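Shown here is one chain on its own, the form predicted on its own, set out as structure tokens.
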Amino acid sequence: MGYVSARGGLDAIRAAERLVRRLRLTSESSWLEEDQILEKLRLLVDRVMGEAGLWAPRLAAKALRQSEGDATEAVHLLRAYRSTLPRFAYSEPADADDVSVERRIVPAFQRVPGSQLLGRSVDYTARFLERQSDDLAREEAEKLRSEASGTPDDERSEAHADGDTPQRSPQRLLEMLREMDLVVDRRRADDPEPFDITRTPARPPAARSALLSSMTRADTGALVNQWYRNILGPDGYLHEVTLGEVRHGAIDVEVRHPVTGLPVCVSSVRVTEVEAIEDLEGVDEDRTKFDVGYGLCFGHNERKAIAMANLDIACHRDAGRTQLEQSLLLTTDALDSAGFLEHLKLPHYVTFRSMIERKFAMRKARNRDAS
């Protein structure tokens, strides 16, 4: 039996390259832009800022189109892009209640401070593939647009779920629980500082800061499947799961000016704010409180964010007992698996040419001892 590697070199890898713009670059349809990208995409476009760590807007549908819609992909091109680029400066700590909310609705209580606010969410309508032709959607495009122009921006902006006034920072349902005296207070007396996952690698047991840094940064969907995981008992039946409050908005980035020393906004971001309420029942936990999880991430992503408010608090009670947060920490980085995965593809020839080689010594010795 022989075995050859696949030969071709410089001149073949070249050649892939050019198939691959070729077919990005000359196909019969219009340019992709970058506008239609962020306008008609943006929820990829979140995905990808947030699982790169940057944000980036422009970068990020800049990456999505030379990845031809392939996300982790369009991740790696902005973490290389990332890498490159000098730090100059560290932003101000941001206080999460400064967010402008666009979005906070509050699963756990029918009526809260500050109202529901609904805003641009697909959770409260059927699924239906929408099948008109592009004019129809053009005409119903105009349509939209022409009524928007006529209606004040209090009114377009806001979708409430009931008569109260809504709020840009309403008060937190935590507020109120702790009023109640229903939750476990876990905050620090100290500052302790951050970890900074993107120059030491986090590794369990790691800090809070560390665990909520990797899964801000972690792949959507991997995230999502530990979270099912977690609260899928043995018994295949789901442990229950509370929501307090899910919340979209946009906050400001503040830095401290070279000359002045004063703070600056320099940008701002949108985030989504989870906050997920866990029923203690351990014989060691006070069972009269609740206990509540975080989770924040870039963009508009509520599912993330609700698998990271739920796997803070699952890894707290955890305490090291089982995998969990090594699993979170080293299997959930969309890059470092697919990243594994795709160096499969490459030249492995010597190394398998070596396990053949063993399989025919093993052969051969097998034959002898029969012999």
The other form holds:
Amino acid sequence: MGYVSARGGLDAIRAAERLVRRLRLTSESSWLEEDQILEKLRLLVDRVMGEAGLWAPRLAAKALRQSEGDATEAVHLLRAYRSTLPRFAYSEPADADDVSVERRIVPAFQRVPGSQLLGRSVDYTARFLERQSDDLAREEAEKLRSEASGTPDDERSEAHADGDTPQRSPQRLLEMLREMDLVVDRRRADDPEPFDITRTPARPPAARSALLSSMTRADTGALVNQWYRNILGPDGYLHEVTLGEVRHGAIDVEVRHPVTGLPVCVSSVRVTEVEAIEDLEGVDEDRTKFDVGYGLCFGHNERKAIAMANLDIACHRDAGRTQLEQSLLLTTDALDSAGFLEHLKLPHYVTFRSMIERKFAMRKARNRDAS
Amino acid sequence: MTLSALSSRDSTLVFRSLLTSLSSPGEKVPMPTHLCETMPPRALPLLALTDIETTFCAPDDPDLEAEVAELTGSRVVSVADANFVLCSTPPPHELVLHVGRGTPLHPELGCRLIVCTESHEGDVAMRLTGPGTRPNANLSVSASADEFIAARNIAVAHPPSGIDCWLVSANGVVVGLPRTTLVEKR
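Next up, can you give the form predicted in complex with its partner chain of this protein, since the form predicted on its own came first?
Full assembly next; the chain just shown is listed first.
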């Protein structure tokens, strides 16, 4: 028989690990500082924290450096580390209206309650690869630093569309639509405990909190793919999508003090929040109104929050008719999907050997029948 | 020695020691020396692994039990309901058979039993086989631990349900006996 099972060795595995570590640490370029990763690759750091489900910028930077820029591997490192940490307390519910916005746009309306605050964005910028020399770039950086030192809020006021002082907690478009009685009211009177996906895997049919938690921790690319498939692809769910709110800002995290029992702020996290307005048009829907989907994730990741908000409302309208919910819950987690895919690289000697033996057995049976 | 809460770094170091010991059953794995010098080593697994979502008990060490509960927020429950049980000496047959073993659908609910021993040297030689064990892996236990091992073998006889054990010596060396390890007298 041509196929011979091999036996992997612990020594070979340890040598492979040493090789990765040695080449990473001894590369010729200068040491990559955590601050550089935090500041120059901030969006990647945010994405890793979001997919890991852990707000820890420095740890995310360390994970990215250790994983040599492999975001999924960094998520793996961070989530594995997170799983070893004890839980000391549960945070108090945070009100999204308390987010102090650094950026807020409302694509649905030009003149909105509060104001449009473009903040830091390349949405309106032509994509030219900057090819100037490093020296020129450094020179420009120095010039910008000296210009900005006198007027620290320069960029914010420049990016403020209306020219007024930007509001950090502007009223939502949704509130205006509610006042106009244009939105289906799906707010519930009770206050159920949110589903904790870090303790129990969410399976359909799942509570909305389980779906939202799963999406907020999902792989950004997977979520965008699900959104695109849902809106244009074989699911055949063509519909009008308008974004009501796209916000990025910071919010305090509070826990109850173990002695005084009073809420105390222990941290501040940045989040991206999106409300997607859906035009209701189904036969069993109130066509005189809109409905709203919600997306929120750690850090600055508008692509993900937009996909999430759209998929939230799509899932609600789908009501289990297609496999959308199942697909979202079971296939969008980066660690889950990449882990399953990468396990294929591990030895499958026994299973493959049994497959070969079955082929030989079938061939033998076929030859016997033929003769 | 009084206990203190572990920093996240120290907690991770203890976790690594415990994980390594379960990955290589029978291997003697030291827990962080700087912690073993300042706290009783038997308390370290509880300080590192318990929190407000886990339960534990230390039936023969109520003082330590109270301290761990205060430091970690973990709830003290009965032996049968505890996620973690700490025994200051090799526990009797009845206790080992009384701890939770989980179910075939939820084997993760099986108890983690932490057993203190004077040392990892004893008169009774055991042979270990199963996933992660080295060829000719051995374990020497005292005569008192011999009875505990016999009870432990009954508790792991119906996989995937079962219990996972750590033997923690007075000097802070831990030996892991996951439920997948077959322990036989030589």
